[in-house]
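Here's a solo chain for you in structure tokens, the form predicted on its own.
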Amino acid sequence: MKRSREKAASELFAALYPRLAGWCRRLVDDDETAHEIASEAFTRLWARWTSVAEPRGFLYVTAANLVRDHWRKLERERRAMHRVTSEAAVRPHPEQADPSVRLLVQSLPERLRVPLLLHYYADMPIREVSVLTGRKEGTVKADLHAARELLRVHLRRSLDHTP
């Protein structure tokens, strides 16, 4: 039993790790961090191996949460560095000057961000996103539409204010 469990996990790792790590790489823009996140997702899957019905979905949702945690950590570090190095003059925040899609996606509410990451970044079909998030397909489609509209509005606003 233990051998077959290890073999199944090994096969799953070989089949999914490269794509999961690549997906994480696109989100965090750093190879080492991406591999750490993908490895941690697999470690968490292994710890719950017998109770996870959909391993692929578990991996991507776990990785999405770890990416979100990474983004939050970077934002805390950025704010701390800004406080340490700030001058008396008031300057616009870098996010206002750079309409980075990553920052905009990060700022979306979780209800919109998770389906967007799973569908567009992990290339999961709407049906699979629906199963993983526990929402109806129509709700996932509406959330994706709302997320796209918010991103469009923020990008347009950012681009209209650039010199």
Contents of the next structure:
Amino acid sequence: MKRSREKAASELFAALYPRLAGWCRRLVDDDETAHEIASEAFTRLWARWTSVAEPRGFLYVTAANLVRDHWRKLERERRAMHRVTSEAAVRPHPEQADPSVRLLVQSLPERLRVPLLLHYYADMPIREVSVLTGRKEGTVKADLHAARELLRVHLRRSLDHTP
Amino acid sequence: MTTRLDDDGPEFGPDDPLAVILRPSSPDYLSAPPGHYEAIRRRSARRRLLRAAAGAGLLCATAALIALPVRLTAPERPASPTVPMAPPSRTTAPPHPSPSLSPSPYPSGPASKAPTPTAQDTGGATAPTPSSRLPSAAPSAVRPVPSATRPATDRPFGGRR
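After the form predicted on its own, can we look at the form predicted in complex with the partner chain?
Next comes the full complex, this chain leading.
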């Protein structure tokens, strides 16, 4: 029993960790943070292994929440640093992997962000997103539509402001 | 007018900038460093143990919080009646009958130690109650009690004769 559970855990880790960590890497600044977030998601999964019906969805939703927390923490730090030093000294790191994605996803409200992250970045079909978020499929479709429209507006605005 | 959801058709046009952002050409992979899996397993086991301990502690605390007010607000049990050690004593009477109050020809023996309130209570006019006769029933077989009860009970009967 214990051995089979260990084997299942090992297989799940081998199948999902690289993809999950890569997904996190697109949203955060560095590899270390991406590994931290992916590891924390797996730790939370295995800490309640018996009560999780859909481990893949649990991992991505947990990772999405952790990424959001990471962004909030960075924002707090940035504001705190801005109070004591000049803005130029704490400008965001120039080596961000995909700043446009991060900026755009960050600008979405949470209600629209999670379905967008799960559908487009975790490659989950709408039905799975619906089960994970506890919303109807039609609601998820409407949320994705609204998220895309918001992203288009933000993207157009950012392109207009680009010199 | 209702919003048309374009999930059934193509989501992005050919030159839609969103397609670049939301549909990456190839998904990124970030493989785990060596020993990462074991570290995560250890950490999750520790956390599971901690959760179980915290749950048990919370359960105990909740049980105590529920049980304590119930115990404190429960009505007090009525005091159980205590068996009197001796018959209610009078202020003037000593706890042990003195030889002068119950004169007996036999100074020693268990019957002489027992108080004989019947001699003082009934007097000569009233008839002895069965309760007053009880203590003196056993020893009366061996000793003649010169108490006032005996002549008092016999007097009306004898008087008629």
